[in-house]
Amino acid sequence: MHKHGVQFSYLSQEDLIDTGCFDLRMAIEVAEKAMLAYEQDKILFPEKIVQIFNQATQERINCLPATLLDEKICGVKWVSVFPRNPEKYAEQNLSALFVLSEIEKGFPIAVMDGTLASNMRVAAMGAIAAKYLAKKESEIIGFIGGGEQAKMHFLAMRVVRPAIKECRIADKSVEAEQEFIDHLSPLFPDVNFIATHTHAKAAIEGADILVTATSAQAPLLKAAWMKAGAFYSHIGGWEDEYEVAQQCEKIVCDDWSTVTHRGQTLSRMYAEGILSSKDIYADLHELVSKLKVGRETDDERIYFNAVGLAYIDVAIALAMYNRAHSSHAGQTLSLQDCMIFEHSDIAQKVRL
């Protein structure tokens, strides 16, 4: 390679899975470490760029940058969210990739699948919240929505709440519910998976942990279904009645200031003047660092809202890259062999 050559690793989703990167315990540990670094001002976390192509359906592509100063890595996640894909095309609604660069010379070190890490990050944040906010003896979890995010959420929840022994699932179709069960039941033979035949109330009522994992833009979760002592992990947009949050003793966000600029339930309540900053108990990093306590009583209803933090994504992506790279996975690709005017035949190839 020429002295001015630039190379980087390309890692597909299969490369990451084959080298053990589908590891929810790793994602949870990395996310907690990154939140502590954020508190110590060791993270650069600029605003993301959002391009929405359809306001009604929220079809969009987001660009999310962040820098891990201690690791000397800058990364960006390029993620598309197209909620109608499953219905219209029988395709996934989310796809993503990462670009990671070192910040000594500024050269890229990796271009890699981001869909796995993105889904794992959502689940890891919900699980970390459950670690501090759900009852330790939680046995029943209920899902509204049974797609990839829901499946990933269950994997992560079992890491922090291994007492879960019953999982109820409500989706828009019985086929989707059965697919959820078919994918997860072989991994957890000790869990009783229950399809509710599209009845959300049956999935949620009496559950210790509630999860909504849909692309809904109208409330599906009713406040009356949430029992005293339940923990609710809100993943999507506008998935629950305002009364769900209003009846909770604690509301925790991954980052409240970011939530105020989004289109989720809490965001809508804030915009309408129903909810204010003083109603928010904590950001999740404050629980991780023990600046604030988590659950204090068995009968507290607790609401957790995550919008997604790019620095967590980048931290998980870097951990995946390191694991895959140490196994010599993926491909080494050339960005350039030399600088532009060092090409021997550049005089013949330049167009003027």
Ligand SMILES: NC(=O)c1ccc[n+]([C@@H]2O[C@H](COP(=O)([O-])OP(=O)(O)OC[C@H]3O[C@@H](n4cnc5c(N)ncnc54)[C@H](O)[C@@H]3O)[C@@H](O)[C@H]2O)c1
The other form holds:
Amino acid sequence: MHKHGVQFSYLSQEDLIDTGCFDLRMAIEVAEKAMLAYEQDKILFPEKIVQIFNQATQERINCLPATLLDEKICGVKWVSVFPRNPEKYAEQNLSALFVLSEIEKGFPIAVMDGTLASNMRVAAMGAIAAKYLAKKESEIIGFIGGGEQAKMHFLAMRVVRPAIKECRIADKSVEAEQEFIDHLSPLFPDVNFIATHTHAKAAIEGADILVTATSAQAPLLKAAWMKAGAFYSHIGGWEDEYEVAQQCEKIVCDDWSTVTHRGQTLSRMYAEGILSSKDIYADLHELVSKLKVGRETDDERIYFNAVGLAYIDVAIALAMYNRAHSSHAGQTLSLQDCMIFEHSDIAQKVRL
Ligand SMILES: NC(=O)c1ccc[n+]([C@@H]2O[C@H](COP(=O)([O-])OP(=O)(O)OC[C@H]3O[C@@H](n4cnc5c(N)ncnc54)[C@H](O)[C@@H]3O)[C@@H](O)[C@H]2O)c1
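The form predicted alone done, now the form predicted together with the named molecule:
To see the whole picture, the full complex is given below, headed by that same chain.
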């Protein structure tokens, strides 16, 4: 290679999966470590850039940068959310890619699939919250919404709550419920998966852990269904009636200040003056660093809302890159062979 050549790795989702990167324990560990680094000011985390193409459907492409100062890596996630894709095209809602650069010379080191890391990050954050906030002996988990986030959430929840032995699923589509079960039951033969035929109440009543992961914008989860002692992980937008949060003893967010200007249930309540900062018990990193305690009694109802923190995505993507790269996976692509005016034939090729 010419001394001014620049190369980077290209890693597809299959490259990542084949090299053992679909590893929720790794994602959980990396996310916790990144939250501690954030508390120690070792992260640069600017606002994300949002471009919404359809306000009604919230079709959007977002650009989320972050820098891990200790690791000397700057990354960006380019993520599309197209909620109508599953119904309209039988395609996934969310797709993403990452660019990772080193910050000594500022050159890119990787362009890679981001859908896997992104979905694993959402699930890892829910699982970390459950680790501190769900009852240890939680056995029943109930889902409203059975799409990609929900499936990944189940995998991560089982890492931190291995006693889970019953999983109930309520989607608006019975086909989605069946697909959820078809995808997960071979991985967990010891778990009893139950399709509720769209009955959200049947999925939730009596469950120790509740998860809503829908593309709906409606109060689907009712407060009366949430038993004392339950832990709730809220993933989508507006999915639960306000009384759910109001009856919870603790509300924890991945980052409350970010939640205040988004479209989640808690954000709506804040905008309407029903919820204020003093109602929020903690941000998740405060539980990880033990600044605050998690669950204190068996009866507490606890609400967790994550909107997504780009530095966690970048940290998980970097861990994946390191694992895949050490297995020589992917392709090495050339960004440039040399600097612009060093090309020997530049005089013939430049258009003047
Ligand atoms: N919090 C975060 O960090 C984060 C990150 C990524 C995605 N999300 C959000 O998570 C949600 C789910 O994303 P996904 O990738 O799993 O989408 P998906 O399309 O794969 O799954 C959504 C599921 O919700 C179901 N659904 C829609 N309306 C419903 C209703 N009224 N009742 C029951 N089920 C209903 C759909 O049938 C579908 O199976 C989206 O709102 C997405 O924007 C949040």
